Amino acid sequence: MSNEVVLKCTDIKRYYQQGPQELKVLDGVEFSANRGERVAVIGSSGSGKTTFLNILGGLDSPTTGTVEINGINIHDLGDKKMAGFRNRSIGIVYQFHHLLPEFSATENIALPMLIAGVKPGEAREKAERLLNQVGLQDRADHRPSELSGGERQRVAIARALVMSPEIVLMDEPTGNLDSRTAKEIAALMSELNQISQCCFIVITHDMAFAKTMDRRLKLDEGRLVSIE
């Protein structure tokens, strides 16, 4: 893990209405992330956690605050730019794999090279090499529908990583899977991570999971607090 800062939020706030009164969903988070740098973020229920990754993944906009990814302001981009940028720059790994079932393990995997207008062939080639790396080599030609739960969430991480993004947000990856599968996981982040140096901002109620983060911190009542 490197010092250089990739990640960096000031002062986000989300408020919503309800009629007359406001909700704070996020009160003044302070945040920053390093090159290579893993962290969970825990919470309980409605405290926020799904709100503020969307936020980091240009997904939501704050009510006031800044999000920079490499000294670029991501909320200052306009909509065409952002999907852009997000497709470049931020992986995004759901609790549900979200994965097109119609499309093979390889296929998932190549389609955001082929949305930024990657050549299929070395679309395809990349992502082979890290259907390798996530140990699915004999899966390439397989549908979701034919994998496991945590075959289809390493297909997921895969996808995530084609791009050489420099920031993967995970929202509850360990969710649907048994304790085996969700350490296995953790392992794979563990090694990806080390051959990628992507940094990694993990949504978890899974605290052995969490455990297995550089960084642990907490959203409560708005902010982020560490529980080291």
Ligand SMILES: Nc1ncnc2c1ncn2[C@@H]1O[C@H](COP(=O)(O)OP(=O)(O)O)[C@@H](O)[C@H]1O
Second form
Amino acid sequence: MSNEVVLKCTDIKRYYQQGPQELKVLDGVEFSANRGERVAVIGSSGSGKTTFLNILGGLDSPTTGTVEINGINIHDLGDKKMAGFRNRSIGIVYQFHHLLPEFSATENIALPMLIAGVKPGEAREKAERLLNQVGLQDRADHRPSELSGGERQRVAIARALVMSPEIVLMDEPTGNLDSRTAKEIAALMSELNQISQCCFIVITHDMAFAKTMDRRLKLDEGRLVSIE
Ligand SMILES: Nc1ncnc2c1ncn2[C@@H]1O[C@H](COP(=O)(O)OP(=O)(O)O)[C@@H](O)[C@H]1O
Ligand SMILES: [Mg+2]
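Any chance you could show the form predicted in complex with the named molecule after that form predicted on its own?
The next block holds the full complex; its first chain is the one shown before.
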């Protein structure tokens, strides 16, 4: 991990209007992360974890406040630039894999590259390399329905990393797995973090998993606080 800041959030607020009331889901989140850093985010259900991650990934906008990735204020980008920026700089892994059912493991991993205009042969080669790194070289042609839960998450993680993004956002990536598989995925993530130098921001309920990260933060009453 270096001390080069890749992500900086300043005073993020996200309010929802609920009839006459204002629901203050995020209420002044300050956060920054370095290149290659692994940060765990915990918090009770409904505390705003997914809202926070969606704002970091440009899928939602804050009511006020800014998110800078590599010095770029991402919510200032228009929709088209945002899509390109997300494709290159942000990888996302969800609790449920969100792989495309009609495509093989290799094709799912190659997709972000094809969207970015990488030549198909080159995209396939890189996808196969990633497939090796996540230990699924003998599942290359399997569709998601022909993979186990843990294998699907491995493919989803490979897809998130294939563009060598600055940051990878994960929303409870092991939440749907048994504890042994969750442990294997956690170990794999540490390994990939070392190789890739991507910054990982991971929402999790699994404290053992969180303890393997560089830093643990908690969303509480709309703010992000250190729990060390
Ligand atoms: N589109 C929305 N409109 C109104 N309230 C919302 C919306 N999305 C989320 N919320 C509320 O924001 C709070 C935080 O949600 P969420 O970020 O999904 O929490 P977590 O991921 O920590 O469980 C919840 O109380 C939820 O009901
Ligand atoms: Mg959530």
